[in-house]
Each structure stands twice: as structure tokens, then as C-alpha cells.
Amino acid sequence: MSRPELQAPPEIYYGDTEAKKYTNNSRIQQVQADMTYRALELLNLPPDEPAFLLDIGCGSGLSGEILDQEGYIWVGVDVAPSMLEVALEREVEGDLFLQDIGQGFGFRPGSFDGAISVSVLQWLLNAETSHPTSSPPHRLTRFFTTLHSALKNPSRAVFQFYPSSDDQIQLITSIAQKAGFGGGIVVDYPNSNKAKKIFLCLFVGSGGSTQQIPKGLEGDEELDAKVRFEQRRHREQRRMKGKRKPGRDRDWILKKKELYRKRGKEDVPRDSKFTGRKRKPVF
């Protein structure tokens, strides 16, 4: 079966009824699962500080949901507005921004402390049209030109992505180096026609390109994807330990309400002195 990114491009590819079959698959919520977790933790951000972070490619929310799980503050971008549709379906915590990344971001400097991206870079490969702005160089000098600027100094930006060959690798991160990043490749299970899974970890600022490439993972896959469940199982209860579950009170209704009406939902519910309050069981 053809790549998705060799079929259509992502706004017309990712229709109403792909975006749903997507979003509601099992095996791809696992996955996106996985690594988001394993780009967070290339990302290396200090332990118990909040965090603005950009998903690069965001979809219906799935990456999103994980960095809420991790307590992050984040922006979403993505050039399909049904992906985006299904993710406002799905009331996701993120600001959601449709954006064809290719064109570059518009963000004030400095704006992220990090940025993540899962299957996404690769849909960059591809030149729709013959003029030359659509061009894979031309979009992939515009993304990470302005993606440079819109990161703080110093953080990172970590992509899994799908290349085909080796020359496509060769292009992106020589690419990002004239961008003014450092970092490179990192790649998990390289062994394994199955497991193996390619990263791009990028750094700005504070000699980043002299800063350590992270290794990727080794060994048996399964058992180390135990292990790191279990590692985030426990990190996960400690986080919580002592913190009171967020309830849906009066505070957290309004801020939801005010949240609906500035992405245009319509028929939001008027505030009253009564929303939030408990209702008393009735015997």
C-alpha cells in the first residue's frame, strides 16, 4: 500500500471520515501514545516546571492529550481542518491553529519552550505544484527558519518522522543546520524492521551544536516498552500524590464556556449564579 503522504496532500488526504477512522483507532492511539512520551523525553525539559509547548502537526489531539497528562501548556497546528474538527470534538485542552507548517510559523520570537511532532515532517518531501515556493527545500527553509525564531533560547524541537531514504535525512538536517539548530538523528531499535523508529532532536541557543546527541534505544522492544510503562505509571502517581483531582466546578465551567465561545461554538449556555453547583441527591 502507497505512503499517505504519496496519495494526497494532508488537507484533502485527511478528509471528515479519515480523520475520525484515525483519531478512533486503537493501535494508532497506542503508537501516537508512545511517542509522544518518547519525544518528551528527548525534549528534556526540567523536571516539575510548566512548559509552552508547540505540537507540530497536531491532528485531532492525540500527542496533546499526553502533554495535558504531563501537566504542559500547549498550541497545536495542522493543515487539515477536519483533523482540527474532530479535535475540537473531543474538547482538547491545546489552542488549536489551522497552518500549512510549509509556509512557516508567524509566532512572536521566542514564544516555545520546546516543540514536538509525530509523523508529520515527511509530508514536507513532497511538492504539490511545480513552482518553485512548493518545493521541498523552499518548505522545509521556511519551517525551520521561523520555527527557530519562535523557540526560546535555549530549548528543543523533536520530530518522529517516515523518511524513504537516506538523501531525504540528509536533506532535512542539513536543512535545519543552515536554520541556525544543532542536534541530529537519533534512532530507537535500529535493528528492527518493525520497531525502529527515527527521531530529529534539535537544539537552540547555549552551544547547540556542540550539545550531546541523545542515543537511541536498543535491546528487546517489548520488554523495554514495560519498563518504561511502568517507569511512567510511577511517575505519573507521584505527580499526583497529595495534588486533589481537578473537579468541574464553577471556576473550571466558565473556563470552558469562555474557551467554546472564542473558537465560535455556538448554543454555549448563558452563566447563571447556579453553574458549577452540586445538586443535592433527591430521596
Given for the second form:
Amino acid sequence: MSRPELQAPPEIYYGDTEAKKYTNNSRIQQVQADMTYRALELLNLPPDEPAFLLDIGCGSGLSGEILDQEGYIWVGVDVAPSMLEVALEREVEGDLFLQDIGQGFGFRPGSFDGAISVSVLQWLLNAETSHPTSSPPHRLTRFFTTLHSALKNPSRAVFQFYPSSDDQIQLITSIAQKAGFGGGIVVDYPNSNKAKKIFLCLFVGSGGSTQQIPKGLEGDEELDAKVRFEQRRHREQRRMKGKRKPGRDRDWILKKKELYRKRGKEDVPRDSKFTGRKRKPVF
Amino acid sequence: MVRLITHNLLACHAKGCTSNNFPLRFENARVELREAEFNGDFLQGFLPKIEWNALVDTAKQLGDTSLPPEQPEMTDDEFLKNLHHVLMEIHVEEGVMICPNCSRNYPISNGIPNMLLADYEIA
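Please move on to the form predicted together with its partner chain, as the form predicted alone is already shown.
Entire complex below, previous chain first.
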């Protein structure tokens, strides 16, 4: 699997070309939408209560559009200006910020009812400069501590991300715990190579009743949810070839004429033995 | 697209700037009004999170004086309508946000504030 986070820092990797992909490529959109819905599900917000959410790494606003649809008010942050430009073009409802999450947030304590993030955390795991504030543990610590204070108590934050090793998961969860979060990793479809998705599900406070880590989805990926290649359609088409199309025969014509007469249309030709008859091949 | 709802949550996050860093002051702000859907339940739920004085002051800066100087105990429809207008419909498109403590500038262009810090400003 290619790892974009190893190629360049996010604000450069998600330049104009990559940002364009997120508007034009329906597969990317589908994958992002699925993960956003799942993240919202894991967020487990009380139904019918308009919540105020933080979208971390909102990018071009694909997840934001879904948040709009679901009726949430949200704020998005991203580090790539090109992606934010696309988000502006899509006219999403949320407020957008150009911000490096590894530098921490400046939001007041208890601002948000929850946070979601799709395919972002892995970008924090690379050091781009040798400056001490650029080391992954420092950036993660800064990110999780400021996020923890920005969320209200109790609430949840759900991150979908692509770790490249177990060490990375270990690093992320340990730093999140130090920042005060509870929770852990949820793995969807652990036995599938393609559909496997890893979510970090963090809790702020327990609020009396202990929050349970949700279970990952098991079994095979739902096949019905996607459009598959259908051999059947081709077979059907081949079978139908050569057959005359139904309709437009004598009965159909008579029915139509009857209908027109009923509607009072003038000059409807009268019926005769020639109605709907085929012409001879030689004219 | 900096609405006052987000501005009311935003404090300076530069290194060493931990007190008196809220609210950020607008300067050279170009305001745009955009209608948004009214959601009374959301506003009710959001009321306790608001720093009222900061909101009223900022609204005044931007030329809106429809809010009472004290947060009223009871909320009626007209108050919620005004609050909705101030929180959700006033967008700052261009300008600068300035931290009252360390005077750091956060420029807003195209409605997107640039919150990126330089290496030495990161806590």
C-alpha cells in the first residue's frame, strides 16, 4: 500500500491536483462518506439534539457535507489550503480554519459536543523538521491535550486513521491516555484486507456511567451497499437482442387512439384493417 | 466564514499566551451577512457555552447592537432571533484577528483564518 504521509507533508501533498481528486473521484467520496457515517455512529450522540462538532482535518468538506445533512453545526480545521479552497467552492455550512492540529487548538474549554476525524492521525506521525516541537510525540501530546480541554464532559472523539504498525497505535493510544482520554481502538472487519478500518474511539469523562468501547463490525463487508459488476446484465442484454421490443403493436395503437378520442382530440384516424399493419419489405 | 459562534470559542494558542487571550479582536473586518436556518433548540443548548460579554462587545465592534448587555434569564423568541442573527449570520470574510494579550495577528482571507504558528510560537 502506498503511504502518502511518507511522500510529503499534508499541506504540500494535498495540493491542487490531489484536492481536485476529492471532488471528481466518486470512489474516494464514497469511501470518505462511509467512514464519516461510521464515525458518527461511534460518536453515539443523543438523537434529535443538534450538536456542535469539530471536524479535524475536514479537507474539502466531504465529511462536512454529511454533517450538514445530519443537521449538525460544525467547525472544520485543516492544514492544506488547497483542500479548504475546494471546501469553499462546495459551500459547506461550517466555519473553516487553516490550522496545524499538531500545534494544538486555541478553543475555549468545553466548546464542542464531539469531534470526528477521517484519515488524519497518521499525518501526525512524521517529523518534518528537526525542531523539537516537530517530533511526533510532542505534536500528538499537544494535539490531544488541547483537544481534550476543548471537548465538553462527557463527550467522545472518533478518529479513523491508517496506522502502518502496531507501534504507532501504541504510541497514539498511550499519549491520548496521558492527555486524559479514556477509550481505545475499534477495528471494523478485522479479517478483510480491503474493508478493514481502524477507529480510535476516545472518551472525555465518564459521567457516572462508564462508557463502553463499541464493538467493531464483524464478518464480511456488506456487499449490497456498493454497486458491483453485474455479469447478469450483460447476459440479459445478449438474450434480449434480436427480440422485437414490446409495445407499438396493433393493440397498443388501438389503445392510444381510444385514449385520444376520449380526451376529445380531433383528427384521430379511424380504425381499419390497415391499422398497425406492417408494410411490405419492398416499398 | 468566521461566524461569531466560532469566534466566541476561539482563544490565542501561541506559546506562553495562556491568560487574557480571549476574545480575539477584529480589525479591518469585512462583514458579510448570509442567511442561515434558524434552530431554536440548538441555540438554547448553546447558551451556557457563550461568553456573553465577549459576544456583545464583538457584535458591537462589527456594528450590531441588537443584543442586551446582560444575558437575560428568560429567553423569548425575539431574543433568540437576534441571537441567531449575531451568532450564525454575521460572517467575517476578510480582516485580522488580534490577541489582546500577546498581540499576535491571525489574518483572515477568503473567510478562512490562518491559525498556523511558526516553530518558535508552538507551545
